[in-house]
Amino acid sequence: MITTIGTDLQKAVALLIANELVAIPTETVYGLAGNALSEVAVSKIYAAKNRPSFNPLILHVKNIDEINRYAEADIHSLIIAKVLMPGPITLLLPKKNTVPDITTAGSNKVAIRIPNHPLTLALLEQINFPLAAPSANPSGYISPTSANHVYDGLEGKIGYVLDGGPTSVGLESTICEVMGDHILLHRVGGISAAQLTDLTGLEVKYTALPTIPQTPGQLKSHYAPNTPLFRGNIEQLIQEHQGKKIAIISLSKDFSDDNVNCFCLSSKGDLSEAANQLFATLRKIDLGNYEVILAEVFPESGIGIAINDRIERAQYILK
């Protein structure tokens, strides 16, 4: 298969009907999209990724309305859609019937979000079914920001990229669920706890991860890059390594040494630039020959709990 990249909405449609799969621009990460509603699309896109067949899909809607024909929305729910949406935040709720169980793993819930991007968006508007869109990358690699980087890791697998420029979050979308009178946080991202009890008035509690993943997100194990990645103290692990080729993520403090380059995500030491940069600068290091990647904890609040979220996953596992 062919892989191409551009701005061409017809022929992105086109395929989504032919049950072929596209690679979308979102603000989060980009999506390998396909007709959630179709096992066809959806197994195409398990494959595609060698995603693990227990790991369920986000639904990407392009309207509140649409969530009602997926999903039972409670108050809370349609109080955070309609404040937060489109945007960087996913529900998790009860699926109705019209979702294919291959689409949630088998689970009777399903997570739905609406994608703010006018490309996708507008996508969306000419397909008469919602496009099931994990990241488009390898499964367990690092979230793709770019047309690009979509290419990088899926060329001859899909027939398309559309190409909406570089994503302006640059982490996935934070996944909750209304649980009565709390909110459960099943993964953190660009919406935070603390504006989630804002808007509703309900404490959000975090959930472990679990073995088997009941959202998307949550395996234990991911966004990692192939150069091993150790997260602490920098000075600390300077020392452990010493002698190796080094690599440093660090918020805005530069790290630079002999056989040490540091890349700063955001000298202004903004979090949400942080954010943003931090996927693109894990493909660059991993590219640059280094022999291991050290990132120091980033500070706890807003964003930046996302951020340490997801070095944390992409950490080096001893096998």
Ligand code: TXA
The other form holds:
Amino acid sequence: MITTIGTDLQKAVALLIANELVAIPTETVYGLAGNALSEVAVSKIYAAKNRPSFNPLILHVKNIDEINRYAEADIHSLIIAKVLMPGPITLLLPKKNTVPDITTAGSNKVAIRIPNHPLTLALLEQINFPLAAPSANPSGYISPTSANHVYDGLEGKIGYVLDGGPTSVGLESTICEVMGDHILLHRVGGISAAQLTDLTGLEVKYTALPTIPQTPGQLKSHYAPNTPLFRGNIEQLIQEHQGKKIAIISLSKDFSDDNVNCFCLSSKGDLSEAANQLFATLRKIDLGNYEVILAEVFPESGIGIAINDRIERAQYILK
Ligand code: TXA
Ligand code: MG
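The form predicted together with the ligand is what I need now, so please give it after the form predicted on its own.
Complete assembly follows, chain above in first position.
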């Protein structure tokens, strides 16, 4: 299959109606989209990404009526949807049987969001089905924040990449689930726990996920570059890795030296800009023949929490 990149909405619509896959821009990362109601299209998504069949997909819809068509939304979830969507937030809700089991990998819950990108919202207006879309990267690698990133990872496996420019948030959506008297946060992202509490009055609890195994080799990493990445105090890490060709990821401090190349994610120390640059920078470093990536611990506030989460998951784990 020949993969092309362009801005032709009609071409994207025609491919999706024919149960083919199209990579779509969102404000978070690019998604690999197919008709969420078609088993044929959804199985192509799993195949193209080499994604394990037990890992469910997010439904992308155009409005709140559509959320109600595919899920049972409680009052707090509807408030979150009304105020924060379209936006970088995904709701995990009880699924209606309008959604095929393959899309949710057999789960009776469905993850659903309204992406905030004009091209993709226009696309959703022109089709009468929701789009299932995981991030448009081969399973396990860094999520794509530009059309070229998608092409680099999935060339030959999908027909078309709808180019909506670089994404504006740059990290995957926050995933949350209202549990009656509290909210469970399954993935940190562009919307913070504090924002959810302010909006609903509900306490936010984090899902206890073993992100970093105690013993190397226990768990496969996610969002991971090929170059080994270590996180912590930069001066100390530089000592430990002396003699190697080092790439550093920092917020704004420049650690450059003879064998050390520093990539500041935001020279003015802006965490949103840093979040936006993280994945593209990891990809650039991966192409640059470095032996090791050393990453700073970012401030644990706002989207800094999501930056730290992604860097933690990108850490070097023996596979
Ligand atoms: O920002 C985003 O959410 C991007 C853009 C493309 O929308 N999508 C994205 O999809 O990050 P993906 O598949 O890479 O990550 C979705 C996560 C996965 O960890 C998946 O296991 C979880 O959401 N998920 C999806 N449906 C679920 C369900 N029914 N129950 C539990 N977890 C679910
Ligand atoms: Mg993903």
